[in-house]
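Next comes just one chain, in structure tokens: the form predicted on its own.
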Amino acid sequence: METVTITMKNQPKLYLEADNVSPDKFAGKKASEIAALHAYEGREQTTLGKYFEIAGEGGATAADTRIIVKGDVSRVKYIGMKMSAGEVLVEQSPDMYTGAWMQGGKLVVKGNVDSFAGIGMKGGEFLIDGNAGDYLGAAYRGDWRGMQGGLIRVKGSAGSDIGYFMNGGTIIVHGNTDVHVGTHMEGGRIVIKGNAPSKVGGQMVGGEIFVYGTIDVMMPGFKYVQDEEVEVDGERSKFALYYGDTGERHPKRKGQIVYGKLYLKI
């Protein structure tokens, strides 16, 4: 695997849209060609080379390409957007839309990520060592297609509206979340190993939400069913199972109504 290291040298005055920072876009290119790839600062089209020092060259394919992003990228958006293979390591904390519409490969952020990280994600592994902002693994504003596949793991806490319109895949948050977890959820699995204040699973029609800590206010549309022992993230634990959101229309499968499942650890 070939490694390309990009290091911030000139901070943008506005925010930099760097959707070309992806193994798919770097593959088969030398440093000079990578530097010439476009980026946007505000409405002005510019190049990656204006902001980053580029060292190394891409592999023959995206799967053969590893990118290391160094320096302060707190004003850089869309890192790893639509990547399908390969690896990206971000050593500090990027701005919004990191890993947006990711399809494969491995994306690691050693710091925090801002809002809309992993939106519309279809595959791959997205690991965040710090905290995540709002709308993690959610749908784009005005869309109904949230996360559909892959894994997002947050070692810290996450903001509000995670898994909004989620259809598949797994989100694991080791800390706490804010409100509106799994709103309009239709599939997939969300695991919260800390606490969630309220509005968990509102209007969900499918999928699974696991909360290891507390829910301050349970949504009124959830009905207790039974206690179950379930394997989650490699460990078996006992949970109280609730069906919901009972106020929504739910599909039928083999004559049985399909509900979303909310598990609260006992």
Given for the second form:
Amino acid sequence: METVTITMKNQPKLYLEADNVSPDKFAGKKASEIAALHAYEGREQTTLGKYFEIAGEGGATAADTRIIVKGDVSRVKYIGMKMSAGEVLVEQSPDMYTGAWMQGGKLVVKGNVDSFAGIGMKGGEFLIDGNAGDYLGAAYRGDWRGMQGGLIRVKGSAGSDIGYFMNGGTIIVHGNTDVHVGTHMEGGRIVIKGNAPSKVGGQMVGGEIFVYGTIDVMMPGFKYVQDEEVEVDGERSKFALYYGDTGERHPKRKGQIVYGKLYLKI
Amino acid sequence: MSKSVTDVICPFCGTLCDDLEVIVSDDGKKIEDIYNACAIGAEKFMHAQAPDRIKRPRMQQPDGSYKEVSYDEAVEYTARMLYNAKKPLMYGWSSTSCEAQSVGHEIAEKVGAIVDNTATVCHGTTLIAVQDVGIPSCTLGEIKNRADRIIFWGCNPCHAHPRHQSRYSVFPRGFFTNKGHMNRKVIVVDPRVTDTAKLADYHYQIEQGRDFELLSAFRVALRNEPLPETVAGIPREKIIEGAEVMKSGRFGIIFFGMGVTQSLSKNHNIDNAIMLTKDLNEFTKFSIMAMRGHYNVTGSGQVLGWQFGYPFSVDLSRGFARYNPGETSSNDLLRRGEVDAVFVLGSDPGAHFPISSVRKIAQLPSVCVDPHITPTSEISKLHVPVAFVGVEVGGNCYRMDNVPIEARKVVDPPEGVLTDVEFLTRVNARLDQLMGGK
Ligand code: SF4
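Beyond the form predicted on its own, can we have the form predicted together with the partner chain?
Okay, now the whole complex, with that chain kicking things off.
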């Protein structure tokens, strides 16, 4: 596996749209070719080389390419966008849309990510050591397809609207979240090891939400079914299972109504 | 002898009343009286007559004072500011005509700007919800003639849209509602006892920030599913009773305002309210409508939608239209430092935005186009006074129910004062020269 290291040397005045920072785009390119890839600051089309020092070269394919992003990237958007294979390691905290529409490979952020990280994600592994902003693994505006596959793991806390319109894949948040978890959720699994204040599973059609901590205010459309033991993230625990959101439409499968499942740790 | 101008449009709120009568002096220069308008509407016309009105552009000096400049200099400053910026914000557009909006968008496309209107701090969340789940709506005329279940959720038309209830929603006698308010049941959902709540048949004094839960609870009640004892501070029986009242009408309407669009849950509140409306259509006819504030904010959404596909927060910086409120919305852009110049027309962010955003406007190159002196004009580098749309120049406007109405000119603007369209057209032409010479 070949490694490309890009280091911030010249901070953008506004924000940088760096959707070319992905193994798919770096594969098969030398440092000078990578430096010539496009980036945008406002309406100005510039190059990655204007902002980053670039060392190393891409592997033959995306899967053979590892990217290490060094320096202050708090004003850089779209790192790892649409990546399908390979690895990206971000040492500090990038701005919005990190790992947006990611399809495969592994993306690791040592710091925090801002909002809209992993939106519309289809596959791969996305690990965030710090905190995540709002709309993690959600759908882009107007899209009815949120996260569809893959894994997002946040070691810290997450903001509001995580898993909005989610219909596949797994989001695990080790800390707390803000309001609106899995709104309009149709499938997939959200695990919150901390607390979620309120609006959990509102308008939920299908899928599963696990909350280990507390929910201050439950949505009215959840009815208790039974206690269940389930394996989550490698360990078995006992949960109280609720069906919902009963105010929402629900499809039928084999004559049975399919509900969203909300598990509260006992 | 004075003369009377009839069927005048009121360019103030989204009700866009079209029955005003304005008495004008013989020379057509002075407004003497206004009939039919509410107090705030009448004030708008009278304000145009203010003796201390600014009639020439003013440039802020380093010591904070203002120096009068010519319109030519104002055009030059504005064009150069937009030309030099990498990502200018062009905000406002809600208190001007669709014609002016259209010229503004042409400029925005040229310079790669972000176009945003007042929906961004108002009904933008509504527009997000509409994009997510659609909207079953109708016109105000249908409501006047048919509606017998009127719900005001998080809005207070008694003060914000004073003639709304008398012209359309509560009191008028319509074709199928010939007993006026006797035919109608009014439900108000508001944490405060507002004047609108006082005239309601049912007032749901909801806990603040729990609209999403109460909307869900009504939907649960409609499906005959079990409910907790109280939701949002409202007892279960009251919720079931409310659902019955809604179901039993022949034609219902939910009007909603800032109380739900800008409180906790924002777009999700509206999303759920729209879904409640859809659910109610299983039982009877139901519609939902946003109580739009500025008289032509609806028009700004229409023109933006028609030209770029999105109704607000449109980012044209990369030559194609992108839209993601949260990123491309004015306050996020300002707060985060994503824009490097600000152009404001037909709105007053200085009064309505959080102080962190206002400070950013004050620090950046900025132009404010507005007939009045406003908090925004006072922090902008350049203030360009213009004629009042709907008083001194006509133009197309959209009412809150998306019905276009042509505003009328009543009197002449003060001598030499340009209209929005004239000023924007000159900026546009100057930009063509600058860019041609690139
Ligand atoms: S209700 Fe609105 S449009 Fe009608 S007169 Fe009053 S301010 Fe003007």
